[in-house]
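Only one chain is given next, in structure tokens, and it is the form predicted on its own.
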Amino acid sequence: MSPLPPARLLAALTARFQREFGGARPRLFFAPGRINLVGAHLDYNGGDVLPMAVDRGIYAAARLRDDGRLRLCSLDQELVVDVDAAAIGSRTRPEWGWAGYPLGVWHGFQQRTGIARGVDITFAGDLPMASGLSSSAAIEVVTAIALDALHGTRLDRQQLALVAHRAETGFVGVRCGIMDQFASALGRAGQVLLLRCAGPRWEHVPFDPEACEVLVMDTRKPRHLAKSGFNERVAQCANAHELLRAHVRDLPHLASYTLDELEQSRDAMDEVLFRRARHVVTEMARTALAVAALRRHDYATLGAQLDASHRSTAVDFAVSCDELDVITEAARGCDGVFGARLTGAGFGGCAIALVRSGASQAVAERAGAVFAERFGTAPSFDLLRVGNGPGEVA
């Protein structure tokens, strides 16, 4: 990744907005992407996750209109969408492409507030698309933040996160939990978010950027299976939950069960469902250990939970791939690495390594060489830091 510095990106964003739409200068907004330290595939199972909002994300230049039209464009996408607000129904359309995400937020905001004014928005980002860093959630949250600020509605961040989440699950139709939107909307400098998705309830946990760094390792493998594979895992977890409710006890979420209770139901489910449920139950324990480790600044124990999480997502949840396995194993073999795991839904995209401060360059060189020798192509690396959360950009 070689993103533009924020000042240059904002200048390019504003220039594109005024070329496309003209008129008065727009207001500028930002929402971060996220990396999830531990808690893979727990959010839609009612579990606990530990995401970190980063200092990269999606920017938006926005201005209200009086004629009821929604006009959207992006520095990163060729498609420009111009649609009448009255034509926005409850689901996206194929011809809207990437714009379905912000249009879904506009629709949810209109449903929540009764406000149906048109808007011009231009988007730009420094997150790689489809890499597991939640660019879709960031574009949803920045749209919600912009609409709230432009209209002065003063919705709290949880309400904006829920509007963004409903845009993705209802309007766009992606079955996902709440983690990505909550991590983006509730990001805070110097802290990660412990999100208890069953509530939802959350608290912020300190993360010391001087003690260790998060190195993002992009395999550059497209996540072609991510959507279908993700939806399949959601369905498998739901089936396992139903069997546990019938054979053990009735609890509201799959993540609420213990490993002993899962063992009691082993004869009632096939091996695939058992493995999916075992990942969820054991990942809950890993998240708890990771939070405790962060509180006492024990990054070795935190790293061990990343390693164990990757093994579980690879073996029990089956969402890894050769590229992710090779690059995480190569990172673990480097001095100064506490742990490594895939991030996002899996099937390709990115992994992360928790690295002692100052060691990231050496890790990138070594892991990159191992990966290139195996696959004949070079991965990319980026050092992400805890971001300041979303809001208007001065």
Second form
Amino acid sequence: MSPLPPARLLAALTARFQREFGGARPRLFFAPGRINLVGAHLDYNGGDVLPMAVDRGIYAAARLRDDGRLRLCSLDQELVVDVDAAAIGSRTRPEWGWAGYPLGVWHGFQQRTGIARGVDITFAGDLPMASGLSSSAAIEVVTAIALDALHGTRLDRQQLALVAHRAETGFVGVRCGIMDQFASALGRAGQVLLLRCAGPRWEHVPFDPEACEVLVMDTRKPRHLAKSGFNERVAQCANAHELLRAHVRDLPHLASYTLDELEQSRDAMDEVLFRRARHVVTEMARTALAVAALRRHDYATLGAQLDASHRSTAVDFAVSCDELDVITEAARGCDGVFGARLTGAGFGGCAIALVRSGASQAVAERAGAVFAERFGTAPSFDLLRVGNGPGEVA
Ligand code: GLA
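In place of the form predicted on its own, the structure of the form predicted in complex with alpha-D-galactopyranose (GLA) is requested.
Below, the chain from earlier opens the complete complex, with every other chain and molecule after it.
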């Protein structure tokens, strides 16, 4: 992918906004996408995750209206939604497509603040859509940031992240955890976010771009199963948690149990639930090791946690696929690669490799060739940097 540089993207976005809606210049906003270094499928289990906001995301051009209409469009898609705010309801509709995310945020913002004024918004992105880099969280967070700024409501970043999260769970109906919206809303240049989802509590941990970089490897395999498969994993984890509460002890989150406690409940659980729970409790330990390694700049140990995380998400959590397995394995075989794993929910889309700075080009060539030979299609590669958090673009 070679996205437009931000200045050109913003010019195109403003032009599209004015063509669609006319009138005065809109204000411009940005929210980043994210990758998650380690802590796969832990957020909705009350665990610890280690995401970082990236230097790509979603831009929004927005202007308040004097009536109660909501009009949404995007730079590169056909769909234009024009709906009366009074008719929004509490759930998205199929004909709204991607616009369900910003409409859900508008609905949540209105519930939180009582403000029901309409708005015109045009969106554009420089992040691959629907491939595991959280374009949906970025569109939610940029909408929340825009509404907050246009109305001067001064909600803090956590409140905006929660409005964004509720749009996805309540309005759109994906039972995701809080990681993506928090990673986007709380992003900081040069830092990764250690997010303890049980609180939630968080701290920022420096990430040294001179020492290593994150290569995103997009298999371009569509994530058809992502929504149903994701919700199924959430349900399986909830079932495993119920059994542990009944048979071992009553803890508030699945991620809080130890491997020993899980072993004690083995007879009470079928094999599938046991494996799902084993991924969760072992992934907690990997996140702890990864954070400690990151703090002491030990990228070999950090990378080993990514490799182990990939194996566990593939074998115990069953959310990988041949394409993700092959591309991560190919990357691991290259010089300068500390570790590799799928990112996001899995089921296709992107993987990441943690690479010694400067070595990514060679890794992309080698892993791309192995992948192309096996599947007959070319993956795409992107070197992403730890990005800034969201905000208004001057
Ligand atoms: C998706 C969800 C997140 C998280 C990840 C898996 O990205 O939106 O909440 O559960 O999958 O770690």
